[in-house]
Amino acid sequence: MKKLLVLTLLIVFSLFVFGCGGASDDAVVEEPEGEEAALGYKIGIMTGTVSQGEEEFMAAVELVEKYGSDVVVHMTYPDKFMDEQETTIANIVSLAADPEMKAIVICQAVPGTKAAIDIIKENRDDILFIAGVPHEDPEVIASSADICINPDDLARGETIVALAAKMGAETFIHYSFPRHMSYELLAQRRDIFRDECEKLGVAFVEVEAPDPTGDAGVPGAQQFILEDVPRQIEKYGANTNFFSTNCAMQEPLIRMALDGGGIYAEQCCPSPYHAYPGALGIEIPEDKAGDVAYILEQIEAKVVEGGGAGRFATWRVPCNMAIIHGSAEYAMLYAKGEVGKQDFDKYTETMSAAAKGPVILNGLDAAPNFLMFVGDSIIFGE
């Protein structure tokens, strides 16, 4: 009933600074200023905070330097999504409630995500909406945002699976918790992982991890793949992969199997920027802010001194980024009347760009919408 109370609240909300029938005659309009008077339109971003999603909360603050906080609003979701929906919806529907307001990038697009689009599109169809990494089933998120992309995690469940063999895999631990099984997609993938294991030699052994969003918060789940690696480590060998379907535990994760002599083939984000330089003490200066070959240099160099060469791996192409600088790209765009909502050929190009490579797109066939990719490896010190 809580929850109820609350989306009715917001869609009252929504009616209020929407408008029924478009803005008064009589209304007052203040008039923008600067480079905001010329551009006329604005985009909003919408991540997670650094905590749950360093890559790309930096993408959005990087976007927001680019073209200034007149054109580019981002704001996050709270790091408690799943407990804290409301809160979400709450913050997409008044990025909306900005008549210069033309498009909105989320990634992730997070539970609550489409229940904001429905509301607003109650009253401004004319805003585009692009889900990055959905947490929603394809489907139902395809059928409220009009473009949705997201790393191929169902082609990822062959590839990483073949990478960690490639590099000595005999035991492929799975680490999640039942909220993530409960996404189509990811329950899929784990089915491939077991699979494609299966056919390699490879053992395949779940393990269920706290859930970052729990009581005991992000905290507990680090501290928990801080203490679980070594003993999996101990119990099958060092000839063992290491994966984890939550961006939180990356850091702690690839941190104990360099440690330990494990394997670790991908993120569940997969890019140079992702958990790695956290977990191996990079330093990023400034001026190599967004230097992809400056990073892939110094994590592969901690990689070698710390005894994992040839197995530690990870997309060439900073995956969370490329989505929100590519769709941010191809938002202005679409806020300049140059492209519809669904040009895909323009929208893979933004994306080529903003991954510094060719990027092929495919739809699901349910939902020519939903839209994957899958990057090119890097192996550390091979």
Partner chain sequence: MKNILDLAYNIIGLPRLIISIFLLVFLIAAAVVDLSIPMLTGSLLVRVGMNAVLVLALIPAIKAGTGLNLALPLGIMCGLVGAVVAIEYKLSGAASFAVALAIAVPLAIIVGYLYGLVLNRIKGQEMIVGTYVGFSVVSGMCIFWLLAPFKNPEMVWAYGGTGLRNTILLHSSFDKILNDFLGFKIGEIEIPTGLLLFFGLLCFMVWLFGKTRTGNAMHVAGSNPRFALSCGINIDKMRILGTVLSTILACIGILVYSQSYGFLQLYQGPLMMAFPAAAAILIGGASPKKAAISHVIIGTFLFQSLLVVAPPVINVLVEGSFSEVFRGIVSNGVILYALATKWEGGE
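Superpose the two forms; the largest set of C-alphas matching within 1.5 Å is the rigid core. These figures come from a predicted structure and were not determined experimentally. Numbering follows the first chain given and starts at 1. First, how it differs from the form predicted in complex with its partner chain.
Once both forms are fitted on their rigid core, the CA atom of E122 lies less than 2 Å apart between the two forms. For I284, a C-alpha deviation of 2 angstroms or more is recorded between the two forms after rigid-core alignment.
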Contents of the next structure:
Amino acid sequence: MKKLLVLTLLIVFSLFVFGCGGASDDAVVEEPEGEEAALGYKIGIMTGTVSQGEEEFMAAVELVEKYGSDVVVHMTYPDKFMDEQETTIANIVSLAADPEMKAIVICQAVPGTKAAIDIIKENRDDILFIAGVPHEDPEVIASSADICINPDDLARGETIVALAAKMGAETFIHYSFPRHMSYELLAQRRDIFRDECEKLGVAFVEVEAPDPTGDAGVPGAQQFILEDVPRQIEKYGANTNFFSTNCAMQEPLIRMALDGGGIYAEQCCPSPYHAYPGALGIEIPEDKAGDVAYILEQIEAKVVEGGGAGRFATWRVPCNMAIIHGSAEYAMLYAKGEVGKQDFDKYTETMSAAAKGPVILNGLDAAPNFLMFVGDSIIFGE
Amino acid sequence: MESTSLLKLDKICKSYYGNRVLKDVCLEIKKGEIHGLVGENGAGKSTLMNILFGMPVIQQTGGYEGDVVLEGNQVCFTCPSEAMDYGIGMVHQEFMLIPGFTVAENIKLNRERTKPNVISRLIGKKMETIDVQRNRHDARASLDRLGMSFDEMMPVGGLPVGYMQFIEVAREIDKENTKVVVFDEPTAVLTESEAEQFLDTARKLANDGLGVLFISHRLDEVVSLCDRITVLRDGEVVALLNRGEASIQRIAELMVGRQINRLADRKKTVQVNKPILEIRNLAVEMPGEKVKEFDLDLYEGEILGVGGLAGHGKIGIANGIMGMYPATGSLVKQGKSLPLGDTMLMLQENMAFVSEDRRGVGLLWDESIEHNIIIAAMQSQKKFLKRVTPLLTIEDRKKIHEHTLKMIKDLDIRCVGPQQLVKRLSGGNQQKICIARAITLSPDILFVSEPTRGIDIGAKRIVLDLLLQLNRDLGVTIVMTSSELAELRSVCDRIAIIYEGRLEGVLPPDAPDLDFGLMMAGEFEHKGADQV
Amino acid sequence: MIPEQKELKPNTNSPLIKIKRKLIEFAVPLLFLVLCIIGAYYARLQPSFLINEIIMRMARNPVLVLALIIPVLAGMGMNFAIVLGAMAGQIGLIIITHYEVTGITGVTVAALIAVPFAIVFGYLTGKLLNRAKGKEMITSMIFGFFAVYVWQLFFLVFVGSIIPMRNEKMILSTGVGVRNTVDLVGIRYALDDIIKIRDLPGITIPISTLIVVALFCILITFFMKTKLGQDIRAVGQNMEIAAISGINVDKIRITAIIISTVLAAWGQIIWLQNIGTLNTYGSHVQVGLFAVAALLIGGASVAKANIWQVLLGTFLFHTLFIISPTAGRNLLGDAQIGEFFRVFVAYGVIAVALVLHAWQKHSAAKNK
Amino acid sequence: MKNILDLAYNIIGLPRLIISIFLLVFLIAAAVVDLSIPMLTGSLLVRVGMNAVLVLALIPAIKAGTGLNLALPLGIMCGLVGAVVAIEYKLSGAASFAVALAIAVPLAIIVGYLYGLVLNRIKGQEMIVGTYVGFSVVSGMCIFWLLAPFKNPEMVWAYGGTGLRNTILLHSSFDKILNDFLGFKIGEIEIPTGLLLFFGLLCFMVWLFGKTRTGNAMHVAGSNPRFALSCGINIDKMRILGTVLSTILACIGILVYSQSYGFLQLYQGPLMMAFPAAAAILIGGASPKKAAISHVIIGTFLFQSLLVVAPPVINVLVEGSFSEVFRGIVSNGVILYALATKWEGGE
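Mind sharing the form predicted in complex with its partner chain? What's above is the form predicted on its own.
Once more the chain from above appears, this time first in line as the rest of the complex follows.
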């Protein structure tokens, strides 16, 4: 009886899928989206939702607006991407299921990206894959994606410490937790931090915070930062630079560093839009939405007001936005057939255009297509 | 009668946390013998059985002293399965049946016949396939031996209570090596005819050469069934009586250690013309105890007994009137018509109810005596409350305390104090709490269902006295439902017998046994017809 | 003889009532089916893509869900601690990757290495759950969290320092700790590729893996008919009674959990050989939650489950997950609202499923 | 002497005894490694105060017999909506907190009532259903945060200009409104007087409610529905009442939590919030069937103190990526131990 029922359900369903699927094929042809057929290509962009961070999502939205939803297809990966790898994979693969899809930009390239690329490459090797801010191991993801692009964490290991020392830091506090320290680049960067600190005579202190994906959750991790920063300031004095590898910790970190008179050289993902607006309660009137200069101004005002002039900094350009814009432009060129898959010079060009300033891309030794870049910093109140 | 000794318990002593509960208890069961074991609750029967069965609780509390000798070999069981392997079977007071399993699966539980397969040959016996057909066949054979005809493939969950006891017996006799079967209160939940059948079964088993240990509170059964009777009191054996030496009175005396008087016959006039409650066309949807078209007038100041066989609806009447189960019909109390199904209204109309299900309905198991006694009155009649501010009314601790102390004193509830949890009290005292809870409602009609079920003989007497006293001193009209006819006849002014959910007839307590019997069997009218 | 006998035969034979009852019984899967159909309509996915995805998931996911059945039947509820089983499987995979054993040999060796680990983990879980009777689900969930930390301790702190391991591709450049991604390229599709049909355009059918799944289904069905299976059912129905009839309840419960853990280990290996990369500190974390959701959607409850519910549940759950992102996007016109909507619907439907299920039971009890 | 020890053991229970000893060891260690004990104590008081109301919210549900209310996010959402509306109108100080409450509580009553209706159909499955209802409502509300027509530039996304931000700063509204109320210092310990008073007040109200006729009825309905029926108590009504009260307390709880934290957390923030609360009350000695206010206080204190005291101490004691792992093992291990131990006191 049950078997029969299961069987019937399956049959009904599959009939329906075939039926609708067929219909949808027709629909694609029939629908008057003629221009798309004329263009003959599409590019896909995969980002997180705003609850993960606003920049990536908004960058993709801008691209959709610029080129039209029939050229740029925007997809999101799940909020719980650590748990829902399968959904990430399916979403990327579903983008590639469209025969007109020519390039896919994934930022951030959360776990599952490599698996998805491998699956797609079995049948189609004409699609270009650009993985922005990969979560998977650099060498692993670089073996599948055509271009990987990441802020230069290794170089930042030097630049951040240098910036902090310039701002007067005597102590450098590094908040992280074991899961992040299993990321090759993050772990290496920590070691560079330590070495650089030693060179510059800054005390390096490594502090473990609760993992936001663990049992304490994001609130537990944030609460820890709220409590720990004053403790550290009391112990090491106000001339302490605070750095955390986790996005969720940035807002309380900025808030408490400002309140306690600490130093904050850079976020984990450097961008004026990352954590500063939330932590400082920056108000953006509707007409100023998306205005980078305006927000820098506003942050500056708040930082100065809070007595943190010359002690807070970030990149001038929202890093992940630049990645998406630059990569998407490159993808468009590729789709038009104007560049190859790994034309790094051209890619540097589009990235520079997106970052509104020259960008230098460095490849990893082990994986030359794993590119990294450093942006220009702005110190507030100077 | 053969005289080979099957099982011998020799000088068993056991204490829990320094509290001696068994002292030098000796008990011997011979082949083919039915041995009775009687004693009040707390006399040590259960502990003795726990030792015999190797229940883990015994080992956990430091083991026991003395010897258990089975067919000449000294044994000491550390877990129930060991006892079972040695051929000791137990028919439990609570049914040890798995509702989701079929009758056959229950009978063969953990003794399933299996057949080997490829995997079992590799891994071991545990992986052998269950042989459904042979299990079914075995179960059938055991049921047939007991004269039971129901389908062995039915799930136990839907079966009537009466069957379950027989399934348990079938399980024991299905075991090939069973030597001794222990019946722990087997007839407590059976109707009289079922009980009769059950006793026959026990005799049959003894005739087949098994030893039977029969534990019961129903002394008449013990007297008529057992070859020898061991009487326990306060952890000691006070007597070993042979058949012929034993009588109900004698055993009762030995158990309680004092003389039991039959309750004096009541000489009292009830105002027959003045019904306090008129029940018409009452139908109650209580599972297993359905009532259909029941009519009766209840007179002020009387004690009305409600009797009948299990499953015929006698329990449903009080439950239906008090709104515990969906009911239809009409109810007129002192000229006022009351809608059915509203428990709150019934309580407010001064009707109270002592449920037959003490643990499930009657008591808040994990709460204090105090709480149990006052809560119903607080809810329905807003007693024991005080107004702190115009907007806030909270419980009145002082009144509650005083009332509880009074109840403990009046009803002679044996406890540490008003704060003691009711689950720590004995059955009799728990029943008193239930009655105290009902009295607190100051009812003029009190429904009492099975007031003496599962409590020992001494406490039984006290509970019945209490009811009489309530009726006499406070003028409470009482409707008492009981499975024990003798009990009804000793207390009630009139006894209504229910058959198939309808009123079969009302008899005076001194009516002949035959009439009661016929009414319960639904044959009374026929007798009348014959006579006419 | 016994008067109640008349009550025993309610009229269950009316066909209308029967159909109605079946409908109620299958309310949860039906609801999901309807959602899937609506989703499929709006998603407008390529049928070949959809079918391919479904087939792939029906090959790689059911074993993990199957792992839940036996503890459910043993009355221990949903075993969220299959996380530990998944870990055992991953240990096997990490070891073979380290020694560079590849192909189907690699998968087999990994499966064999995983077994002793799974047995030990299962034994510990079982021991623990025996001490927390009645609170098994929450305890197994917390035990899962606990195990995640122990896992981190081993692979992040001990490996490289206490446990020697020298594969540069796997160990962080500091020399201590396994990298967050392990490339399983050596065994990727090792099981799937044994027999694979690629004839249809856009569709590949990993026959061999499907056969393995079918084999596990048969094995479990067979297992429940053995003496041990019967004991597990008895314990699941009522521990006390099972104990009185001489079944060693604690031991049976431990056995049930061990079997579940071993199955989960194998399930994770099958899953990962298809995915192809091991997310060292993330792959195992939530296997429990999704397996449980799939089983519930198949119409199972925390006290009752069977093979068909596993298959149906895996099918429906994954179909919805494949369809809903695109459906949500097309329906609401915004990628992220689609994503939120998907999660909302997925969890919402599970909640509704549970409500419906409990309600059925409720009304069934009323009808009795 | 032995009897007194036994008694203490029975009342406190082994798991709590062990956690307490553990805590003591950590505190001593903290003193040894020169961590500021007054600062830790201050943090601890704040933590207990801010989390305790959410834990307290579990009490009415347990009392009414619906088990651990894992659908706390329902109430949390109401609280967040209240707060967001208050901020939208640029209210500040006590007024903003009061308005947030005034909006949130009626919402919570409606939501709690509806959820209570659902729970009455699924007796016995409340906890697992609650978990998923919680998850689903959090995702559903994500859509709301995105689409709701809020305009206050302090709250909407900095770049996109529409939709609410992930975290909203409370500086201009009710940041620390309770913490600082009558706040004073004993030595170096900052006492969040208002916070503790507010929690105390809520405890007192819950306790007082338990003493009323309705409170008694709810308790009875929860502990023995058949008994309640025989007392004329409407069980379904009591279960709904319990759910409503629990939802109200949850919505107050999140406001108390947020004012202390200083930010509102929208989107995925509230997703897992029910679990630490449930863990805390379980550690405190409650069970899904029985709970008292003392369990809330003990449990919150023990659970939060482990989180407050352990990480900094371990950070100082052990260098390297070990302390977080250690903390996770210890805190989960302790919860497991509490779950797996049958103790007398909690029976």
